[in-house]
Structures are given as structure tokens and as C-alpha cells.
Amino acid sequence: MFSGFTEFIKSILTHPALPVVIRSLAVLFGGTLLLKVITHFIGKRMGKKYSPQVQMLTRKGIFYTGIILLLFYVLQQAGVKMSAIFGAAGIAGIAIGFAAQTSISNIISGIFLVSEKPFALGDIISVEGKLGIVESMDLLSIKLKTFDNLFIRIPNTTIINTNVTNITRYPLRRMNFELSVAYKEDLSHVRGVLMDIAMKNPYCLDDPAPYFLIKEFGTSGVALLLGLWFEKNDYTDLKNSIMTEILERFRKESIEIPFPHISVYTGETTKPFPVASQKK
């Protein structure tokens, strides 16, 4: 068994075809290496000229590219025929096209994004309803990470037809508040204690200045909004302060948030009726 297995290794080792594989080999391995280190030179040449997107668009075409160019070598190095594999791959280049149209769809949507620009690697965006953090932008798709650690891939396609909402695109972003007081309540003392609370806030900005607004009167109060101007950083920072200092405050001036209430109406000619509850 030994001898056998002995006479297995010697003929591998003397076969014709092991140079061929070896050089295969190290010419796959040294190739793939070596196009690591030219993207990686170039993408730190194209340094703060380029997006992000555009860097690693570029980064990955140059590399893939190489694959097929060491591919092609390997098999000319082991004596298969080129042009058996083009004309082979002509036909089959047609029945996949028809195969892939969705996927050549994606790649043309893809040149749109980068050379449209309407978000960045590290942009906060919506689409359709899916908020997340844009960590890849590649010739099919996109993906991004939501903040509950989620991760969702957005067809190329999808990003050019729907309505995308870049959330962190400018620096400066106003948060609206939406609240409401009861109709026995003095507006022009609810506006100042909320000017006065936006003022004092550290997160909410002078200028671009706190913006107040009697919306309506609703079936239970009058419906103000408050929309106070911030870095987009202190989103979480705005939100939680304000929220905490708008009840402290109301509760202060005895300013009363009203809850849903009905009014039961019988008619003139009728005498009041008492209604009362019972404890069980």
C-alpha cells in the first residue's frame, strides 16, 4: 500500500503538466497580490480629487480586469486554444445577455449614481421607506446598514426610479416638533416659553433661527409646530433635550397638553343628565 501510494506521489511529481501548474499557480497568486497593491497605490492617488464611490468603482473594475487578463494567460499557458474559448464565448455571450438584462440594467444605473452624485459612502438615506448608512456603492447595487445593525441590499435599478432622500446631505438640518395646547391656554405665553427653551438649548442653532407656527385648532387643541435648526450630529442630542424640556417647562407653567375628549350634546330641550362611574 505504502509502495503504491510512493508510485502515486512519483508519477505527479514527474508528470509534463506539473511546470505548467506550478507556473499557473504563482502566476495567479503573484497576479492577484500584485493588482492588490496597484489599486490600493491608486486609490490613494486619486486621494480627495474623486468620491469615495468613484475610488472604489475604479478600485474594482481595475482589479477584476486583471483576474480576466491572468485567466486568459493561465489557459494560453496551458495550450487551450483561444479562439475555440471566444467563439465559444461569443455564443454564450448571447444567451446571456438575454440571461442578464436586469444585471446590465444594474451596471448602467450604477454609472448614473456615480456620475449623478446624489449620495456618498457614509450618507444617511432613505429609500422606500429603508433608512440606513450607504457603507457600499458597487456596479449592481448598493448596500447599506441600518441602524439597528441590519444589512440591506437596494438594487442599482431601484435607486434610479425611486425617490431617495439623502438625510444627511447638508450640514445643517431643522427638526420639526409637532405639539399641542389646550384652547384655555395663552398662545403668546406658549410661544415664548418654547422660544425661551429653544434659545437655551446648546444644540439648536441662533441662525438659521427657531421658526414657530399655529398650525390649526384640532378636535381636542390648538396644533402648534416648532422647528429648530441643528448640525446634523446633535440630531439625537436636539431631539432628546427638547423633548424633556418642553414637558418640564409645560409642567412648570401649568401649560396643559391636551388628550382626546368628547363633548356629548343633547339637544336644548333637554334636561342635563348626570353620568357617573363606579369603582368595582
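Superpose the two forms; the largest set of C-alphas matching within 1.5 Å is the rigid core. Residue numbers count along the first chain shown, from 1. Please read these numbers as outputs of a predicted model, since none were measured by experiment. What changes on going to the form predicted in complex with the partner chain:
- Superposed on the core, the two forms barely differ at residue 236: its CA moves less than 2 Å between the two forms.
- Once the rigid core is overlaid between the two forms, residue 71 counts among the residues whose Cα shifts by 2 Å or more.
- Relative to the superposed core, residue 213 shifts its CA atom by less than 2 Å between the two forms.
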The other form holds:
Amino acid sequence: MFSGFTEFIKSILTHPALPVVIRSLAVLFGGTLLLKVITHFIGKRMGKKYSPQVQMLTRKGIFYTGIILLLFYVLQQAGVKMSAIFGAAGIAGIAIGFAAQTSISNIISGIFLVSEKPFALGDIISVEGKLGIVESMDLLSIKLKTFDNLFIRIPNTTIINTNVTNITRYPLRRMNFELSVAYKEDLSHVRGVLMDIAMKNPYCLDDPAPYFLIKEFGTSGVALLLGLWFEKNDYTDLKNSIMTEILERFRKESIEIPFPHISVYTGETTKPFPVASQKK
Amino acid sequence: MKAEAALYKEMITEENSPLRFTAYGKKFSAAIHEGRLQIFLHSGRKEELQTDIILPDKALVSGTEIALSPSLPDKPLSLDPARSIYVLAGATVSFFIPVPLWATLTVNGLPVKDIILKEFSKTWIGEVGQNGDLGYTHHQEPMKDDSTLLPDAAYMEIIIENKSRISFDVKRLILYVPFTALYKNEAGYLFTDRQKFTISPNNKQDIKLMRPASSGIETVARPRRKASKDYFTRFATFLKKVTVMS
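Form predicted alone already given; the form predicted in complex with the partner chain follows:
The next block holds the full complex; its first chain is the one shown before.
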């Protein structure tokens, strides 16, 4: 039995293909290692100049192209005819292309997204009513984490084909408050009160100045718009504080925020509908 | 402000707790309670907790050193003087702006936090919503000299050198406070770096921060931020937009 085993080992060691196998393995291992070093070095060189997505795509692109070239070399060394492989790859490519249409479309969309840069990792975006923080941008999809801790995967094609709102693109934002005051109120006084609230609020920026607009004469009151500029991270603080301050100050100044109401009149006169209570 | 009053240092133990002290014109109290060091800032009837640190047993026995040292606000200040500053063609003007101080709290020699002694309202310095920097609005009139004792501020000297042929009004001035160091001079007054705006004959603008002129100055606090190469270039362009040429 032992002699059989030694014979087997001897046959392997004296096999004419052994040098080719060793060389191929050395090329594969050495080449992979070299590719890893190269991609690592390229990643470092790209540094902060390029976004993480571009870095990832470049590194992966170089690595996988290198691996394919290495495989071609190894197959060539093994005596495999490359023309046959390319022919088979062409037929397989058509079949895979039909089967993976959606995935390929997502990959191409992903490349467009990386070049267009509508958002970056950590941005808060809104896509088709879904609001969340961009957690990752991959070849097929982007992943969002919503504020109520849900995970949303959105295919890249959806992002390309739909309107995307990047909420944190600019350092400043304007918060619009639409409110209504009763017709009896002095609008210049209301404006003064609102501006004073805005100027005293620590989260509201002095410059750009708050924006005040008398929007329309509504059914129940005069509709107003107050636009306040703030630093994008202060959204919650500004919203909570300003709402409280407006309510408190309006109460203090006896400024009425009207609720929706309807006046009913009878006949041709403008006197309200006569209502009388009857004692039993 | 006199520098002697600028640095407050005290040892606090369970025996001398609570400790009440005044620094920068504000009232503070420090107390050791159930192994924790708590420091409060008092304003009117309100007391605001500034820090709450769990102390190691060793510090409880030997005592804890608390110190307050002067520092400058962390963002640039946008100065909106009530009257604009008129600079004639070919003229150089200089004046002083008192910059309110903040305080850096250190416990056993380790910096713990910035204590905000003066609250500012936020403003944007730059183009609306895009290139620029967040800053604070500072309502202060320029002073002709720096001889008045200020209880809670450091002087910043502003020099505007107009080499152009056009006179102009400065309606808004940006003080690059986070990029300047804080110094004290021999007399004990606190100063920042001098800020110089130069308008060249071809109307190009330049902003520079320079060490104060007085001799025997000592650095009290280093700059908070290091300006990138294009920072002042960007703001020099912005200066053009906030000055009204006449």
C-alpha cells in the first residue's frame, strides 16, 4: 500500500504539467497579492479628493480587471484555446444579459449616480416620500436608514428615474411656517411680534433675515408665511422652540389664531341667522 | 480686561464645598456631591449646570483643582455697527472692538469644556446657503482706544487700509475670532491678533491677522482653528459685497 502511495506521489512530481501548475498558482497568488497592494495604494492616493463611492468603484474595477487578466494568463498557460472561451463567453453574455437586465440597468445607473453625485453618504434624502440617511451606495442599490430606524433599499434605477430631494446638501435651510391670524388683528403688529420672536430665537439666523409674507385672505383668517433660516443641524431645536414661542407670545399679545368657522345668514339681510332659546 | 482677573484657579474638597466665586463678571458655584463635581453658572435666578464629573476616590481625598481660563468665541463675529465706518480713498483707519470672552474650564489640568459667558445669535457669513461660514452677530460700536477696562472682553484692533481711489462705507465687518490667539500685555490687558483689511489700488482685497504691536506680550490661548489657504481669499471677496462703495 505504501509503495502504491509513493508511486502516486512520484507520478505527480514527474508529471510534465507540474511546472505549469506551479507557475500558474504562483502567478495567481502573487498577482492577487500584488493587485491588493496596488488597490490599497491607489485608495490611499485618492485620499479625500474623491468620494468613498468613486474610491470603491475604482479599487474594485482595477482588482477584478486584474483578476480576469490573471485567469486568462493561467488558462493560456494550461493550453486552453482562448478563442473558444471568447466564443462561449459571447453566447453566455447574451443569455446573462437577458436574464440580468434589471441588475445591469442598476449597475449602469449606479455608475451614473457616482459620476453625478446628487448626494453622499450621510446625507438626508427623500425619494418617493421615503426620508432617511444614506447609509451605503452600492452597485445595485442605495440603502437608507429612516428616522424611525427602518432599513430601506432603493434600486439605483429608481433613483435615476425619480425626483430625489437632498435635504442636507446646503449648510443652510429655510423653515416655512404657515399660520393664520384673525381679520381683526393689526398685521403690522403681528409682523413685529413674529420678527421679534425670530430675532430672539437662538437657532434662527440673523442673516439671511427672516422672511415675512401676507399670503392671502383666507376663509377663516389672514394667511401668513414666516420663513426662518437656520443651520441644517438645528431643525428640531428651531421647530420645537419657535412653535412654543409663537403660541406663548400670541397668547400674551392676545393675537387670535382663528379656527375654521362658517357664518350662516338668512334671506337678503346680512344679519346672522336668528337663534332663540326657549325655556320650558 | 485685566489678565490677573482672567485666570481663576481653586482647589475644591468636600470640606470647602460648595465653593462660590466670581469670574469674568459672572457668578459660579462648584460643589462636590456624592463623589461628583458639579459646576454651575448663575445668571439671575437661573443656575445652569456646566459640568458634572464623577471624581476618582484619590481626587476626593486630596482635592480637585478647577480652573477657568479666558478663551475666544468659536465662530467668526459679524459686526454690525449702528453707524457705518467711512473710509476715505488713500486713508488708513484703525479702531478697537471689544470681543466678549468665553471661558475654558479645566479640571486637574485637563480641559473639560467651553463655558459660554456671552450668548450670541447665529448668522451666516457668505453667500446665502452656499459658500460661507456660520458666525455670530456682534452688536458693538468701534472704540478709539484700548484704555478702558472691560470686565469680560478682549480688545481686537482693526486696521482698514484703503489704497484705492474710491472711498467706501463698511456696513458689516467680519472678525475672524477663531483664527486668532489671545494675548496679555505687560499691563495685564487682554488682546487678540490685529486684523488688517487692505484694499489695493486695483481694488483687490486682502485680509491678514497680525500679532499685536505691544511689547512683552504673552500668549494666553492659542487659536481655535487654522485657516485654510483660500479661507481669507473667499472672505476678502465677500468683504466687497458687504461694503458700499461711494
